[in-house]
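In the form predicted alone, a lone chain appears below as structure tokens.
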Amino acid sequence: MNIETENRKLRTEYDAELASLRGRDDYSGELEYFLQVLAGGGRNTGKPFAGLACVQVPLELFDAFGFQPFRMRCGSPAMCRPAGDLPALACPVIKSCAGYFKCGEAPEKTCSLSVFPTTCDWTVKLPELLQLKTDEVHFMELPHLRKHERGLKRWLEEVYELKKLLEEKSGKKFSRRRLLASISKYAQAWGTLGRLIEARRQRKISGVWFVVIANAFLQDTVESWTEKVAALLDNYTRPRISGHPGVFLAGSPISFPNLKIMRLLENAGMEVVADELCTSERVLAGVPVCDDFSESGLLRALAEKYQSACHCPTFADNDRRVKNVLDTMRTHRLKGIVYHLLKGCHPYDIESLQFEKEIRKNGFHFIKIETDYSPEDEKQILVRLEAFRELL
């Protein structure tokens, strides 16, 4: 493999989607700060960066031991060929990733730790798979029971071993004020999204621009990202747009620069008014509810914000997921919901089935679209997307 060859490869990938993003009808400046981010990889600080795996890991405990969070990349389909030693059916979020670990001076390489939830069988393995070193790697074990007492009582003992971790390895002791500082940053984070949740609903902001906006959040400071957010929703004004039926996402993520299935769903006719992708709506966790200001009350706080916030197929008990949708879609009547599978990834196909059969017994329409990173099947999708829209 020629590193430099993948790399131009990597960049011409990245400048055709961002020309056609800023060729749009509804792009302004106020948009191009989250390219920007987007373009460059992450945005630098000077602080250490940790690349996490997951969005269901603490963020504020890494923001308070001094380090940015960052998210690893998983979205480019250049990025697939460089792991093409991994099995053919591996998850292409797995390959991509993979493949800008292999590639360069990516971030992803010059993260000071990173961290892997449990969440799936292709995470546990991504670093054996990689070869990074013991000392480089941190597992999360997520337990698979999110409403019970044990499976808390497990996640805390997790949160509990990251924070021991990150005073070994920024050399800080653990701080009631950084945290609660921190926690606050995320707090008006957490507003500013939903604010532009908000906007999205209302058809203010397109679907793609909103998948757009919280990927960067996984690569920006939370302060930066909040401050321009909220800059954004003052001043930015959508064109007038037709009246395209509005549709729920729902399945596996979708990260930049693979924006294909939000393109294919604009092409068919149809608008992303609502979604719970953990690379989107569902890109950043609530507010933990605190009334026990001491470490233990803290930390305690902070593991139940992440595992109740977090609806991931893993969870053997997630009937509020569903739960969630079927009210979405009623409070915004949407009559459709298109539920968006990667190959390879097991826990959301496997959820796929009773899915359906919810939203089905529930009156709307449902359709599942399985692909992955490469174009070859896009005019066979935009068919069945046009005769879906058709339904709505």
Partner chain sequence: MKLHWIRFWVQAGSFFLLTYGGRLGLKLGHCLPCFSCPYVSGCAGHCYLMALQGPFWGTQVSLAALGEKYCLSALGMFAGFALLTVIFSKTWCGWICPFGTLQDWIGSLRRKLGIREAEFSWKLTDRLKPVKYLLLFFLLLIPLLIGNAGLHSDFELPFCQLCPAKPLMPVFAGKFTYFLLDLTNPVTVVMGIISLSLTAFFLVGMFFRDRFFCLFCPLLALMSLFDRVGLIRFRKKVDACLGCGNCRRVCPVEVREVHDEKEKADVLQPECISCFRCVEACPQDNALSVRWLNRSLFSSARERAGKLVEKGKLP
The other form holds:
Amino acid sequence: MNIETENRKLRTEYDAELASLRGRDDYSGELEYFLQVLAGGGRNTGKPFAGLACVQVPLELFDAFGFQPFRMRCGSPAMCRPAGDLPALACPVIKSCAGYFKCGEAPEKTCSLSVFPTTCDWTVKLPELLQLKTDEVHFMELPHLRKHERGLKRWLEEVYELKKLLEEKSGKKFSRRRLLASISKYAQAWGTLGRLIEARRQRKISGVWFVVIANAFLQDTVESWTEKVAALLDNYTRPRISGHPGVFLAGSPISFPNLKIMRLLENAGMEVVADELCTSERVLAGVPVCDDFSESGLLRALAEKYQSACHCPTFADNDRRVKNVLDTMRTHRLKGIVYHLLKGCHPYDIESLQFEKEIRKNGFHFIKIETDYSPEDEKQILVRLEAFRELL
Amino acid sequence: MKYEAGARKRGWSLIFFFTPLLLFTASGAAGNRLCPEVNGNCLWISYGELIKEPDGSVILPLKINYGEISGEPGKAAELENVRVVCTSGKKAGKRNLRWYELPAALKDGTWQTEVRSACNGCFTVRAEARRKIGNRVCFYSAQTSLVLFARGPAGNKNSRPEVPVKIQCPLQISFLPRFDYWPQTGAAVTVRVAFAGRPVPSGSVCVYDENFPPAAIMTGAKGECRYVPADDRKLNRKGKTAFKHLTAAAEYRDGTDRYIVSCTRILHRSRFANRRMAPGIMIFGGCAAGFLAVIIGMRSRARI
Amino acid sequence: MKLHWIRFWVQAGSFFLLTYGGRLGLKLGHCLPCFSCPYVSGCAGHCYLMALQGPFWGTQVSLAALGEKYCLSALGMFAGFALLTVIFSKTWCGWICPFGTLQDWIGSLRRKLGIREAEFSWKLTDRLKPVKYLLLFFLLLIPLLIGNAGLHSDFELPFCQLCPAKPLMPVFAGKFTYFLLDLTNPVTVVMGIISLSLTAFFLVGMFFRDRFFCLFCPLLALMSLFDRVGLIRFRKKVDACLGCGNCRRVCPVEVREVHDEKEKADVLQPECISCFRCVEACPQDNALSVRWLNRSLFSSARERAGKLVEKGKLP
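Provide the structure of the form predicted in complex with its partner chain, given the form predicted alone shown above.
After this comes the whole thing, all chains and molecules, with the earlier chain placed first.
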């Protein structure tokens, strides 16, 4: 494998996607920042990087110790090929992530620290697949049951261990003031995200751009992202609001530059008005309202929020996920749901069975699209989506 | 002991004694009361148990006891002209008061009466009797002032036509303050003695408490002396509303006639005299410190 | 609307009104469903628990003497209490009770010092729940025994004698009377020792734990009888619940059911003191709402929850 060649392929892929996005009729100057952030792949903010997988890791803690939390990239189809010796059934997220690690320019390689919560099997085994050194990797054992007190307690212990690690790595002592300041920053981001979500519900911003903006979160400092999103909300006007029927998008994460499903949905004549993707609308789920401002209270607020508010199917007690989806669909009068499933993404696959039953029982339309990062099945998917659109 | 003071011309001697009487129930009889200065029988009032009527009014039974205060009860049938009168209001004892007669009956060898009230009020009850022994007359008088609390129908049930007061005995003894809604041990009382309206100074007083050794006090220039009922552990062990009697008596001899008067009030246990700040603060502070130490100890062991 | 600010001022106002209002002639009666302690001279109204244990409107009466007039006055007082409870429900606890307010102020002091709150396991909290009902039972039984079985009358007003509010609240009127130990007889000594120990226990406890006394409050137990008919309703839109656990975490009395409930809409719990912190902390629009006479008084809102956290300052 020639790393230089792979890098070039990656850059070509990125350039093509960025050009495509810039060429859209709803593109505007306020969106450029997000494209540049995604193109840059983690801006140099002067702070050491901490690479994160999944959404259960408390971001505020990193920020409080002066780290820049960085979401490990996993959306490039081009990076699936150089992934190397991986099981054939590995999900494309893992393959792509592995590919990025092997790529010469990846900021993933320069992370001071990589943190992996034990969510799905692929995430648990990823450091081994990447042959990362033990001292560069920190696992957080995520209890998959939240209804018992012991599950919450164990996760809190993991957060305490993370705090100790960050104290060691940063050389700084824990400070309540700094953590509270970080919590405040992320709360502002969450508030701004809420406004962005509302704008999408009202069709003031398209589904594609929403995913792009959400993906840009954690590729730069949270303050910059918040500021730019706020500026976008104040200044951006969508030139033409489509009259397409709105759909709910559920399922496996969608990461830049792989916006295949988003484009196909648009082409099929549907607008994604709501989603529950961990790389999109649920990139920040819930806000840790603090009641107890001691060290223990603040860490407990963070731990509970990140564990309890998460609707990842890795959890054994995840029945609120489908209820929340149904509530959103009823509130915004959506008639159908598109379940995006990546091949090899077992938790989402398993949960899709009951999920589909519940959705259909409540009188909504449901379609499951199982795919990977390759463009070979685009035509087939488009035909199915167009047929689905007729039902709405 | 008899003390003959400045009123030698009158040939009288004045002796007081206090005899608190401990009662387990409100209907109690006299205990062993040594009364060396009052020879013979005396008339004194004791309280029964308060009865609360369904309509909110209250009835207080009173016993008019007669006999040797030293212990031998007298024969109530010896008494003549037994009469019980009552007045209501805080001005009792002053002139131009409305007195009315309370019905009294002889039951089980003791004269008994009762005071009824349908509203809150202060009452002074006076029992009078006399006894002829040959050509001598002995005049007896017993008095008590009490406060009743009631929430009954309007109007005082005891209203009777005014009866002119004829005080048979010019010797008067009374507790001051006259009305105390909650008399208690440890609270000083003043005993005032007057003869025909004039205070009697320098009188010898014998104080007797069933639970304490007898003591002697003297009236001052104004005919008053001060007495502080001692804290009574036996009374303390009973409830807040339990009471005992405090009786003061005096005797006067005028030629062949004798005047023996008494005044009674009830005493509750002291509400405040037995409260101590130091042990209270020590217990509170000690417990608080203890609990704090335990909590801090537990928290220092557990990380979470 | 900053609910916690409104609540702070309502609590402060109620505290001063109930503690000192009597001096201004305010008389709110003897059936208040909150700890407006009668031992505070100059207080504006009396806690109903004293009436419930007493000889005029409570159980300290001989059964034989239960006349028509007594029954009527006792039932009348209970009816007054019931009416006040039904109209305002547990907001008496969370917004008006002076003793509750004192606990909140002591809790704020702990927060300012950055000391962590004591954590009780779910098992311990569940085990403590029946204690208040047990206290209510003894509070009614002991006066009955005084009136009918000859129990020493110094056991009268048993709960009031042991209640930590009795020594603590008169301090605000300048009286330290009930920190004195009454040495009159063995009963008063024992009751005094227990009272002072419990006061110390609860004072230390309420510093380390929000609303510590409310976990044991028999008045809350009595008021929970009226939960179903109270006019204040507490509604949850179960499908909108994120499950984030904010409501469970900020609850001062450890109610978990508001978070756990996935089926029913009515989530008012017997232990709830209606402080509405859960509604304020909920990050989902309209997931939790407080209703009075079927009108929504206050609902959860994403923006409000975010603003609570955006301040970023230590209290």
